[in-house]
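In structure tokens, one chain follows: the form predicted alone.
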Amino acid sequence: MNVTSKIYSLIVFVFLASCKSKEIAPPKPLLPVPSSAQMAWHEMEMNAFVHFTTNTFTDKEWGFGDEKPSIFNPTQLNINQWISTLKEAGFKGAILTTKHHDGFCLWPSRYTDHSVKNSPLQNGKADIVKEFSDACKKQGMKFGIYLSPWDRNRSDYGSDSYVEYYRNQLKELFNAYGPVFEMWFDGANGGDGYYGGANEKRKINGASYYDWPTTLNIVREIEPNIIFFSDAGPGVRWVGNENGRAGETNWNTITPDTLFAGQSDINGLLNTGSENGTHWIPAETDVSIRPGWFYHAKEDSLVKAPEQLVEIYLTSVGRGSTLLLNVPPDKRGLFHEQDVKALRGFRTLLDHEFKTNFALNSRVEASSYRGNSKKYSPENLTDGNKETYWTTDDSVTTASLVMHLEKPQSVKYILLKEHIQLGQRIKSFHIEIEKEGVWKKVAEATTIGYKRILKIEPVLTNKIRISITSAKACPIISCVEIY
């Protein structure tokens, strides 16, 4: 190499080193942050619950535990119809009540006779859990399991041997029917029941009886990335109601100990989360398409209308939660025609309302952005890439963004997403639209989280201003969509 070449190489090296030294570092994570499994759960957005057991045939919500297995006999069982209907409606996963409080098992468990193997269905050869799991795999949906810790049929409920029975059934399910994305634990534990003929009330200490750390680790050994649902997590928490409403303020963080420390409004805390919570335990919004969780013929006229389901979507997914909508099969073993009609109408309405993102690839102005680096510029908000984001310097916790639409549009929804992989940060913001040269406030809110959808009275405009008025640290937003 001649002298000229050496000098040129040195200049290039110095230039590249200089550029690298000027690279602006991303914000440090604001702990806690979601695990990869929790992040995948957030991105599912809508999952389904399917309640099906002897209650379907006795017209009860909670079976007493004395129901005979022979009563479980759907006449036109078609689990593929359930899953295809849910898939068509846009659900990403489905959770089956493999055993409710009555103790009847929807798979031929070798640990009890109180199961589908002693029903007349398919001459005692039926396995609802297998058919459900297989249908999910076939339709490309994720499969989840609900296994009630309470069992009103078992004579040994309340003793150590029942806990062993429960763990054996968990191992039986997870080894035979996986993969499983979510495990649901109901908060109902103890009370009156059949209990093998004892017909009495039994109380247990829900916090200690099941030895949850050991019980959950048994499942984790089989399914390391499982999401556990219960009132306090540890994967996701209950939203505090069964009405389909996450909190208007909805922090994904919460401190589990506060739920057992004399908290006067536990449901309220579950609904809003805690701004300074120590753990990432987001809220799951569970609600039924009918008044009850199991099928009752008298509720055929009470199925939620598509418009109601859209409102539930806005108060669950639209508030940073994940929707878990229950759809119960009827005595035939089918989703009833009214439920199917409602789900199809829901999908049609949702597709109509969110058909065209007016903000895609539109110009965005920001009051500032991190280090004036293109890597963090406001262009990232409208590029359609969920991995890119806009953010500010560490010292900046308030900011404004102005969206310039290509032409005036009738705006009804503003959708925002925080880049929660680096933590949930925004505490308050408001939105204005420009009309005839004047800015008018049309919405204000607190948290954003994974996703926030604000619905406003439709207004014709080509400029929308988003003002972040308070944040725990520099705000990080991955996208803004306008519909």
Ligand code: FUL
Contents of the next structure:
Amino acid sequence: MNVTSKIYSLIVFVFLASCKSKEIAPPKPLLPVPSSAQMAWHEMEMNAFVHFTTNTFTDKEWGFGDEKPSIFNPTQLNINQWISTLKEAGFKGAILTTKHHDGFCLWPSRYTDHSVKNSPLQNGKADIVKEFSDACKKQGMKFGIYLSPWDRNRSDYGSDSYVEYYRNQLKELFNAYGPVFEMWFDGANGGDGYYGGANEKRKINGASYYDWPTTLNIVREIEPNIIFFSDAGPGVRWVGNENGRAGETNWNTITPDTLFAGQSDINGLLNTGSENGTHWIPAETDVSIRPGWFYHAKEDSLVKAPEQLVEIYLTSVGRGSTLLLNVPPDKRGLFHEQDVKALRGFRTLLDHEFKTNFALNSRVEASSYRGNSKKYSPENLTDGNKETYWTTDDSVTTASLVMHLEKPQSVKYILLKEHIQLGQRIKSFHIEIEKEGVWKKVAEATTIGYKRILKIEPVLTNKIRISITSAKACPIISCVEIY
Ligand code: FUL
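Please show me the structure of the same protein in the form predicted together with the named molecule, now that we have looked at it in the form predicted alone.
And the full complex, kicking off with our chain again.
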């Protein structure tokens, strides 16, 4: 190599090195951020709850605990029908009440006789939990477990031996029927019950009696990626109501301690989360397709209509929460015709409302983007790829994005997704549409999170402007969709 070519190689080397150093680093995560198991849970979006026990046969919501196992006798049990109905409606996982407050077990637990093994169903050989988890596996749905901590049947409820019983059942269930994606710990406790014939009121200290840290670790040892639901998490939190409404402001973050610190409006706090919460504990929206959680023939005419279910979708999934919709089997052991019809109608309506994303591959203008790097350019919002995102320089916390649709469309929904893997950031934003050269504000909202859907009066337009008016740190958005 002569001197000239050496100098030339050096210049090329320096040039390439300087190009590389110009590669703009992504924003640093704004803590807390979701774990990979929580991220997978967010992506499920819609799960189902299935409430089934002796209550189905006694027409109650809370069994007292003195029900005879012999009354549990569905005549046409078909668990595949439940799971295929849910799957066709778009649910990704299903959580079964393996034991509700009445203490009756849907599997032949070796720790009690108060179970399906003493029911006439399949001559005492039935195992609803197994059939349910098998059907989920077969149909590609995830399986979840509800096991009520409160047990109105057990004579030892309130003493240490019951906690051991409860833990043994958790081990039994998780070892025999997994994998399990979510474990649902119900905080309800009404005090009175049968308790092996004592027929009395028992009071426990919900915070200390079950020794939750130890109990959760027993489950974690078997299922390390489990998502724990309880009012306060640690995996996901209760949304604070049972009517399908996540907060219009919905932070995935909350400080769990504040829930036990004499807070006056705990349900309100659970509903909105808190902007500066120390933990990532997103809200799960549990609601029933009927007024009750269990099947009652008198509620056949009160099954929610497809339009109501779409409204619930918008106030749960559309507010960055995950929907947990309960569908209770009837006395035959089938989802009732009314519920099946409502779920099919729900799917059809949802597909109709969200049929064509007018924004897919459309041009987007941003007030700025991070380091003018293509990696963070506004095209990432409409490329149909949820892994790519638009973001700004660290110092920028407000921005505007103008969406140019190919031709005027009747716009009814604007859907946005934050790239929450790097933390939830956006605090407020609004939407304008352009009509005859004039911008008109059509919606205003606070948080986005995993997903936010804003419904507006349908309007014909080909230009939509999204203005982010405040954020905790530089905004990061992965998708904008327009329907
Ligand atoms: C509540 C329970 O008391 C209801 O019966 C139902 O299981 C609901 C999902 O949670 O706390």
